[in-house]
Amino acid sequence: MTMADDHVDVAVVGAGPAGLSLAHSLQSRGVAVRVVAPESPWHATYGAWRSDVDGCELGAPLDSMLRGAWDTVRVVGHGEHLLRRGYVVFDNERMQRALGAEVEMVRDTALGAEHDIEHTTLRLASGSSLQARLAIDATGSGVLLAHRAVAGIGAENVGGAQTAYGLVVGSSPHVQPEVFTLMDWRHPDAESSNAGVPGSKSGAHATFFYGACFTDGSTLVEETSLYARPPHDIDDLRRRLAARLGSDFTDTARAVERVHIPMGRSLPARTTRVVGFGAAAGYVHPVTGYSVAGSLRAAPRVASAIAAALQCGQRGADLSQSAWQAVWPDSLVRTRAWHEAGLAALVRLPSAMIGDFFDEFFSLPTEMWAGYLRIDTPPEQVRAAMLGLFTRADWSLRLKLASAPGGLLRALAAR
């Protein structure tokens, strides 16, 4: 479908992985849904731990839509960790096709939303409109949400982001074909007298290497800043990647990837008639920057809640509130607060201690660190992972973590 209908149950604005996954789950539950978005390919690299997405509603078997899959993940802090937990990277075209196969599309741009007691009307760039009982903002930026709540890890972190500079090349000796390199925190300058020590240059901001060989024979090599405010300069990441690889391969690369993921933002106010989903709703993990797995996992839960509310005859603000409660249940808001406390502590560590932090983090039992990396883990389990890391750490790392604003140590001691 390329033109707007007069009326639907749910209008989803945005056709990225979050928007299409929610629309797909709504459609499978008998909800009349339309997705409003211009035609656009997906350019980002979407990765996830296999067990986090294996049971998601993807429209096709997981293995049929992968660009690559690995049984072993490599993390290097000061030491090397080989994690025996499966990791996958999606083939964007296949996932987009599978999620959108049964979903009706309106190829247009939503400019605004107007509400009456029972409906929301989307004004479209073409001059037409689409009326729905419920409007979902899955644009990533949250442009249709009225405002954001005053929450999160603090106004001082507004403007922070994860940034990365990556190249798709034929092959690289820095990447092992059978192992996915998630993080290598060793300093990129191999000629430095301090090479091998994360963030060892005086005043240097620590960045890490990320690399993977895909089934089509291509290799992604990337230099990433986990979080910085202001965001780490992309050109500096390019220089660091060149230092790590021994040369700048930008001109001969098959593709160049420039990543900018806003982080540290507060959650949107859960009182708006337009309901957020995916990154627009704050599904970006405060510590890792990942959001796709969280959206894929949440889509069935949110779709089921919306379908039930529609069946019960809910309309207007009541319907929006039921949807918001499914997007951010109270327990997961508490989980979010723990993650924000973790980011507040992590960003204040000296660069030379980042390697120590991740050495300890990935030395925790797998179920602990794996749970921490999901946005939908019960809050008590996230707290347990943070306490586990704190008790394992040496005293210098403990003192740095405990001195984070907000009193991480006091928070961990609280019941």
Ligand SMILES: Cc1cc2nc3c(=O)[nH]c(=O)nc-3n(C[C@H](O)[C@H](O)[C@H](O)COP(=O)(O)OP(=O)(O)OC[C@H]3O[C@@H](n4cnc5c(N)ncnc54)[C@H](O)[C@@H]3O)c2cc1C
Contents of the next structure:
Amino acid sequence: MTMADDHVDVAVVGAGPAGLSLAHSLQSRGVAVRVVAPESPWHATYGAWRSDVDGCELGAPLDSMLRGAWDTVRVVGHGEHLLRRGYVVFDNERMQRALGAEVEMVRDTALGAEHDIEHTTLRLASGSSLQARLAIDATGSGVLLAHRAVAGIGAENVGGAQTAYGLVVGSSPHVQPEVFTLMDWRHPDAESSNAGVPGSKSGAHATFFYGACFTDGSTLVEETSLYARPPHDIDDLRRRLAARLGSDFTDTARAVERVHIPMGRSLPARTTRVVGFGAAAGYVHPVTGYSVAGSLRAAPRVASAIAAALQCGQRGADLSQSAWQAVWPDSLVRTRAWHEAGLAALVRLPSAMIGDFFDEFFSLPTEMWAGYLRIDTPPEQVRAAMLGLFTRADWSLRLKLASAPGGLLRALAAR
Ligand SMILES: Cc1cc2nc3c(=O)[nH]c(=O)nc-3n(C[C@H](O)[C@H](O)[C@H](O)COP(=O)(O)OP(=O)(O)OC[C@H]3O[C@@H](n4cnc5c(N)ncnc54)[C@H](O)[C@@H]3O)c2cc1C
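With the form predicted on its own done, generate the form predicted in complex with the named molecule in the same format.
And the full complex, kicking off with our chain again.
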């Protein structure tokens, strides 16, 4: 191994929401941290439930970094649900600035990592290198992690993704400014929700509408597919959105948002010297594709574990193991298994039943559905939410859910 140009306690590779939030939390615990990432603004529209991110270490008050905030969220399966639970969309520039304010950045790309007993040395595209006691992969894709095992809900899920096609427009009659439309599974032309979807033959893979009006007066209208393998074609989503809106506004839109969130991969092998965080570590909710709140919520836990391990002199593989244990505690690995079982059942539902599913899901007590939507909810609470939905469902939905592979019903019934 060659001599590194520089060294720190922790090198975080990647400056997305995950990398910056972890670096911010490490920094505030007195850990010498440096973030390696090329200059790159965040383009995606990042939303989260307010109470999930309210208490997070954000570097500034939550309300100072929002592009929009709503007290009511609208979900439409067959019926309309007005959920009295706050939702926020981040102002990316302000959030990036707040999280990164105190953090030292290296504007570079990591090409690889080499390890000795005590250190990891990152090779950088500029030709220089950075040595750290611990390297974190927060690259989104996990390029520095040695190995991603076969998908948890079956190898057939490798290559799946959630996709969406969105337009930022001035205003839209499809969006009510005072509510955040999280999902609307109906289509105006269809007699019943999901019975027919725009641009496709009746009963084809269902997609939903997502829309919000922001404080700057702009409006996002988006057609979204849940996880699918192969991913739902973005051009088809564009056609469906145009059919829903009555016209394709792409040419006059202020911006176009093309969403592709790779999903369906199993958790990384949690034994590697480089430790994953954020989407790179599988912090993508298997059903919703969300990961920002998951990363923000985990950052203090993981930073505290790393700071404590460094303080008590842990080095090399032991330090990495302590960090992995905080990234994915055993109980949250079990939580993940329940989420994957839920997804396996959901993706096999006929399109016409997706609306029923979400009607029942959002009719559960708030703490139940809200818990299911977090990646760090204790496994027994996620199981209770799934059992609650199963109990509420009518017989036809129950039968479909029960026939999902992997013995969902048996697992739910087991103590
Ligand atoms: C359009 C869109 C909308 C989304 N909306 C939401 C939402 O509303 N809510 C939600 O929770 N989630 C949402 N997601 C999903 C998810 O939260 C995002 O994918 C999120 O960006 C993941 O954060 P991350 O920090 O883990 O990875 P990323 O945001 O992918 O950040 C990775 C960082 O690593 C850097 N990098 C990559 N390789 C290297 C390398 N070799 N060396 C150095 N740096 C490197 C990149 O430049 C980048 O800075 C959305 C995703 C998309 C694409």
